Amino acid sequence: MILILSSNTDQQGTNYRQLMDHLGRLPGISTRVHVERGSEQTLTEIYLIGNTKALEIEDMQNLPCVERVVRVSEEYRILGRHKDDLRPAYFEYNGVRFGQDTLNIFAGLCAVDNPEHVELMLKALRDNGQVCTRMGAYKPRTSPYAFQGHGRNCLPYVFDLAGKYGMKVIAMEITHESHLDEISAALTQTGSPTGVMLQIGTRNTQNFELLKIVGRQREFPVLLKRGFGITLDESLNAAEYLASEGNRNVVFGLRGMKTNMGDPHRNLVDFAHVSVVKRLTRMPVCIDPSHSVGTRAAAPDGILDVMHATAQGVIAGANMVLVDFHPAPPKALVDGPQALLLKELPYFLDDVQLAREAYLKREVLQRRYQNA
């Protein structure tokens, strides 16, 4: 169960402490208070764990500071959408708001290369008015003997350039722990110029001892990407690992499953979900159309494979897309043949724009019906 106390409720006030004092004398019933402050209110959720079954909806609901009260599903406990549930869910990072209701762009290279690469991929950006981009410096790899990335080495210049242009997140992978203090110690470096969003990606979906120690960092925003051959169910609880160990800031990303039946393309695009996912939980919803097409290839109608792929998960809803860009894709040392190219990222934004306004106006459409 999990009570809903009402805004800029006062920790130190009397009625807060009544509350406790009450939920302190609950018999087998233990709290877990999580505490989100954003620019304008402060809100606070706390949850209580164990025979809640007893409990009155009605009773909890009379208490101090209690705004409402929710009870809680089995699976998905803290990132689920649950019964009568349907609070809008966001975040904010460094200025960005994330959530079931807004829109976020994240193209960028998918292995940093060099600083050029990097800075002409950020410059493009600023000049079509994006604030968001991806930024592979760690890249697990099927071959033991592919390139691996960077690393901490492209850290300090990525920063710097990514401050120098505006941009207020990178999405970036990581593989193990370390790779926390690296970010860290290289956004202290540069004088944190930029965010970073760590990217969980699908070879470590169900690497739970890396999604608990991501879980407990407050610091970064996590896109934790479905495993590439596991059911959804299991990838949810994937996410659920996380907040589990505090981190709520969570998005979660769909990036095509591992199938022949997906041929011709990379994998088998599985935006469908997208509106699942938003059902199911209230996590914002991202889309990688680069890893589930993985070509360049176009229909007869000289649309991208990758961009038809983009505009379906768009027009279903989705919150963010990450998407592959380089200024020179023959010589890009990862992906290079699936990544689009410069002169095509205004023709990309407009193309996602008109996608956004069709799912905007069917909105619409359903509530006009809805209401009829």
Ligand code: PEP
Given for the second form:
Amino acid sequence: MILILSSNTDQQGTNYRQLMDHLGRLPGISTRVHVERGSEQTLTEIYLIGNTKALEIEDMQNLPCVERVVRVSEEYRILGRHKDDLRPAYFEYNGVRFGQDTLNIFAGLCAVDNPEHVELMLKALRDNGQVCTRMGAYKPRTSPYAFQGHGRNCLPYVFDLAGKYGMKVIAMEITHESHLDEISAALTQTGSPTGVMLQIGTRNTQNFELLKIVGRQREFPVLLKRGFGITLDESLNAAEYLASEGNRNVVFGLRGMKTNMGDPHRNLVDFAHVSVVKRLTRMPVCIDPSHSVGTRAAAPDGILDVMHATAQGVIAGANMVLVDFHPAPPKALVDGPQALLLKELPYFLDDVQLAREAYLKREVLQRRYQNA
Ligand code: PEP
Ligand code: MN
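For comparison with the form predicted on its own, please write out the form predicted together with this ligand.
Every component of the complex follows; first up is the chain already shown.
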């Protein structure tokens, strides 16, 4: 059960103390307090853990400071979408809103290779009105002999250039807790010219110790990729690990499932789960058409499979698109064959816009028929 307190409740005030004293006396119930400081108001939520079935909603509702009470199901207590749950399904980071109602494009390099390519990429994004990108510095690779990413060495120039071209958020995968410190240090060193969304890749979806560490920090939001060989429920529980440690600024990423039933695509595209994740949780949902499809093959209509898959996710209401581009794919050190070209960026963005408009019209259509 969650008690949502009136905004700006004073934790030093008598009412709050009375409330906590009362909760402390409830048998078999422990409490966990979560405070979310926004630019305008501070929201406090109290999670009651234990035998909450015995508690009456009405009694809880009448306690001091309590504005609303939500009875949560066992699943995804914090990130889940519960009955009568009006908690927001969005967060803001570095001036960018991430919600189940917005759409952000993160086009960029799968892996940072050199400053020249980073700059060409970022300039193209700026010229096309984009403020978000993806830049891989730490790359988890199947072979230990493959390029592992430039790691912390590339961070200063990536952040400087991101600032130069007005990037607000860079999605960047980390595979170890030390990467978190390296990113923080490089941001401080460069004067924090941009923001970072930490990405937990599909190989680490169930790396629970990494999830706990990333969940304990609240400076950076997190993009958690679905595990490629586990159930959706298992991946959503992984997201809940982040939230249960304190960080609920989590975007959930669909990136295809590993099975040769998806051949000739790299993975079996799973974007039909966009609506499922939005129904079960309050997380914004990201799609990664590049790592799902994995090739630049095109249909007879001339449209690339990557773009068809993107449109399928966006028309279903996806909130973020993570997509590989490269200024010179044959020279890319990772995933060149699936990268889109910089000259395709305006076309890609226009195509996404079409699908987004179609989605918004579908929402209106739904409401019209529902109210008829
Ligand atoms: C990536 O986005 O660079 C990546 C490696 O993705 P995934 O973890 O989904 O394979
Ligand atoms: Mn890749």
